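For reference, the chain that follows is the form predicted alone, supplied as C-alpha cells.
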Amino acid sequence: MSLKGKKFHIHTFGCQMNENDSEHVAGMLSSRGAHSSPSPELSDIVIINTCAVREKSEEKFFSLLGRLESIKKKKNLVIGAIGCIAQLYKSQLRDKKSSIDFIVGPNNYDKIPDIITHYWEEKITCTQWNRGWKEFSPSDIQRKNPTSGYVTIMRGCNNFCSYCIVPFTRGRERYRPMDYIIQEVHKLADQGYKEIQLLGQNVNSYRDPSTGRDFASLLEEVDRIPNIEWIRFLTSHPKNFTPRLAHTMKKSRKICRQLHLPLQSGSTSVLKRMNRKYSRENYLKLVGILKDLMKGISLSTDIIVGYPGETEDEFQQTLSLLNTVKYTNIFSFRYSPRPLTPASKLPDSVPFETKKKRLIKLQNEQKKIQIEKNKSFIGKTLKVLCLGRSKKDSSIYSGRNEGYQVVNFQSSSDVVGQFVPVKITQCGPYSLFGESVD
C-alpha cells in the first residue's frame, strides 16, 4: 500500500507521552505523503495508540475496536494497534479473528510507515525490545499545539512499583542524548513556541548517555535557550527528587512553580507494599522543602484507593495527607490489577463498593480544597498562556496559568498563542474564569 494520498486517523489513549508518540507517528506518515483525517469514517488507515496502565483504558480500547470493526465491514480500512496494549496483548491481537492488521510496540514506532507500505492483508507484528535510544527526526513531528510543545527526554522505567505495568510494556529506562533534546527545544523556540514540557516516566533519573549529566543539568541547559518562557516537566518520582533539583527550580526564571509529584498513598505501610521506596514522612518533608523554596508552588498528584489490603485507617491517612498538602489538582483511581505485576498476584481484598466509596470521598475532599484555593484567586491578575478557544464556547478563550490551572477568559482581541494578563472574576472547582486586562 502506498501512503501517498492516503488518509490516516490516530486515536490516542493515555498520558502526555502517548500524545507525543502519536505526534511522531503522524509526522512520519505525513512525510511519506499521507494526510491526517478527523475521523475513522473518513480514513483509509486508523491507528489506535493504546494505554494499559488502567483497566478502564483497556475497556475503552476494545470498545473503539468494536466500532472500527463495523466500519471495516463497509469499507477497506487498515487498522493498527500500537503502544502498551499492543506490546502486552500481542498474541491475542494477532488472533485470526481480530480485525487488527498490524501490531507495533512502543520501541518500534519508526517502522510504522514501512509496515503500512508493505501491508498485503497479512497481519504484521513488531514488538521487539531495543536497549539503545532510537531518535526520531524533529521534523517528523505533527504537533497538535503550536504554542506548548512536548519534548521526550527518556523512555521506560526501572522502578517496578508493585501495581504498575509500565516496565513490562515500555521496557527499561533509555535516555535521550542531551544534545538532541537541546536541538529540539531550540527548534521549537525558533518556531515561536512559548512553553515546553519535558517528558519521561521518571525524569529525575535522567542521565545523558555520553556525559552522565543529570536532569538538573539538563534543566539548566534548557533554561538558557532564548524565547522559551515556561518550562514544565513530568513525571517526577518522590524517591529521587534531589535537593539539587529543587534548588535548580528555585533559581530558574523559566521553570514553572508547578510540579506533578505522584503520591499514590498517604500510608507508609501501603507505600511499602507498593514498592514506592519512600515513606509518608519522606514525602511530606520533600513537600515542605519545595514550599519553603518556592512560595505558592502548585502541586498535583496521583492517588490509588483500594490497593490490596488497604485498611480504613490507611485510607484515612491518605485523606489526612491530602488536607495537609492541599494539592491544586489530583488524578485519582480505584485500584485494578494489571497483568505481570506483583500486586496482581495478591488477593484483591478490598470490595469494589468500598473502593468506589473511598474514591468518591477522596474526590469530594479534593473538590473542597480546590474550591477554597480557586476562590483565593478572585480579584487577582494572573499570567495566562492562551492555548486556544474554549471547546464549550468558541467566544471564550482558554489557557493555563503557571500553576497549570485551566483559565477561561474573555478578550476583545485574538490572543491565541500569547501570554495574557487575566483578572479572575469567578471560579469553579476545576477552572478559573476572568477577563483579559488591556
Given for the second form:
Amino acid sequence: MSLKGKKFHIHTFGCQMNENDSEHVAGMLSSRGAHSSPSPELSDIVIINTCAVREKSEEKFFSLLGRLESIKKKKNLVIGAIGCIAQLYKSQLRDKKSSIDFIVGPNNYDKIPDIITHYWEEKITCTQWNRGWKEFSPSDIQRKNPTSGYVTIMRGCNNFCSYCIVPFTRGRERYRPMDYIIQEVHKLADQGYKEIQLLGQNVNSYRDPSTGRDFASLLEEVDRIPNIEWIRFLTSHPKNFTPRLAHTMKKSRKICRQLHLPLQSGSTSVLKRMNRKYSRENYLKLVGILKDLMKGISLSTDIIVGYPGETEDEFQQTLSLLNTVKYTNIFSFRYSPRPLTPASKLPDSVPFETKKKRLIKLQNEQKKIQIEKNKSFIGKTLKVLCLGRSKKDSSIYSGRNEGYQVVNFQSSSDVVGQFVPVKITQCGPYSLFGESVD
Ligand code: SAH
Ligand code: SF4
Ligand code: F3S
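Would you mind giving the form predicted in complex with ligand SAH, to go alongside the form predicted alone above?
Complete assembly follows, chain above in first position.
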C-alpha cells in the first residue's frame, strides 16, 4: 500500500518516551506522503503505541482495539500495534488478534513505513533488539506542541526494579550520541521552541557513547544553546542523582527549579525488596541537598502502594514522608503484578481493598498538601509558558510555571507560545488560575 495521500492516526498510551516515539513515527509517515488524521474513523491506518507498565494500561489497549475492530468491519483499516505491549506479547498478538496487521517493538520504528508500503498483508512482527544507539528519523519529527519539545537522550533501562516491566520491553540502556542531541536542540531553538524536555527512563545514567561524558556535562552543553529558555529532564533515579548534578542545576539559569524524583515507597525495607538501591534516609538527604541549593524547588514523585508484603507500618512511612517533602504533585498507583518481573513471583499479598484504601488515603493526604501549597501562590505573579488554549474553554489560556504546575489564565491578547507574567487569583488542588499582567 503506497503511503501517498493515506490518512493515519496514532493513539499513544504510556510515558513521554512513547509520546516522543509517536512523534517520530508520525514524521516518518508524513515524509512518505501520508497525512495525520484526528480520528480512527477517518483513517486508512491506525497505529496504537502501547504501554505495559500496569494491568490497567493493557486493558486500555485491548478496549481501544475492540473499538477499532468494529470500525474495521465497516471499512478498510490497517491496524498496527507498536510499543511495549507489542514487544512483550508479540507472538500472542500475532496468533490471537487477527485484526492487527503489524506488530513493531520500540527498537524497530524506522521499519514502519516500509512495513506498511510492502508487507503488512503478510502480518509482520518486528521486535528485534539492538545493542547500540539507533537514530530514528532525526529530521522528520512531527511534534505535537510548537513551544515545548521532547528530546530523547537514551532508551532502555538497566535497573530491574523488582516490580517493573520496562527493562523487558525496552531492553538495556543505549545512549544517544551527545552531538545528535545538541543538533536536535539547536534545531528546536531555530524553530522557535522555548522549552525542551530531555527524556530517558533513567537520565542520570547517561554517558556519551564515544567520549563517556556524563549527564551533567550534557546539561552544561544544552544550557549554552541560545533561545531555549527552560530545560527540564526526566526521569531521575534517586540512586544516580549526584551532588555534581545538583550543582549543575543550581549553576544554570535555564534548568527549571523542578524535578521528578520517583520515590516508590517511603519505607527502607520495601525499597530494599523493590531493588531500588537507596533508603528512606538517602532519599531525604538528597531532597535536603536539593532544597538547600535551590530555594523553592518543585518536586514531584511516583509512589506504589500495596507492594507484596507491604505492612500498615511500611505504608505509614510513605504517608509520613509526604509531609516531610511536600511534593508539588504525585503520581500514585496500586501495585500491579507484571509478567517476567521478580515481584510477580511473590504472592500478591496485599488485598485489593487494602491497596485501594491506601491509595485513597495517600491521595487525600497529598491533596491537602497541594491545596495549602497552591494557596500560597495567590496574589503572586508567576512566569508562565503558554502552551495552548484550555480544552474546556478556548477563551482561557493554559500553560506551566517553572515548577511545572498547570496555570490557566485569562489574557486580552493571543499569547500561545510566549512567556507571560500571570497574577494568580484562584487555585484548586491540581491547578492555578489567574490573569496575565502585561
Ligand atoms: N523510569 C521511571 C518510571 C518508569 S514507569 C522510574 O524509574 O521512576 C512509571 C511509574 O510506574 C514508576 O515510577 C512506578 O511508580 C510505576 N510502576 C511501574 N511498575 C509498576 C507496577 N508493576 N505496578 C504499579 N506501578 C508501577
Ligand atoms: Fe522501571 Fe526501575 Fe527502570 Fe524505572 S528505573 S524504568 S521503575 S526498572
Ligand atoms: Fe509504559 Fe513502556 Fe513507557 S511500559 S511507561 S510505555 S516505557
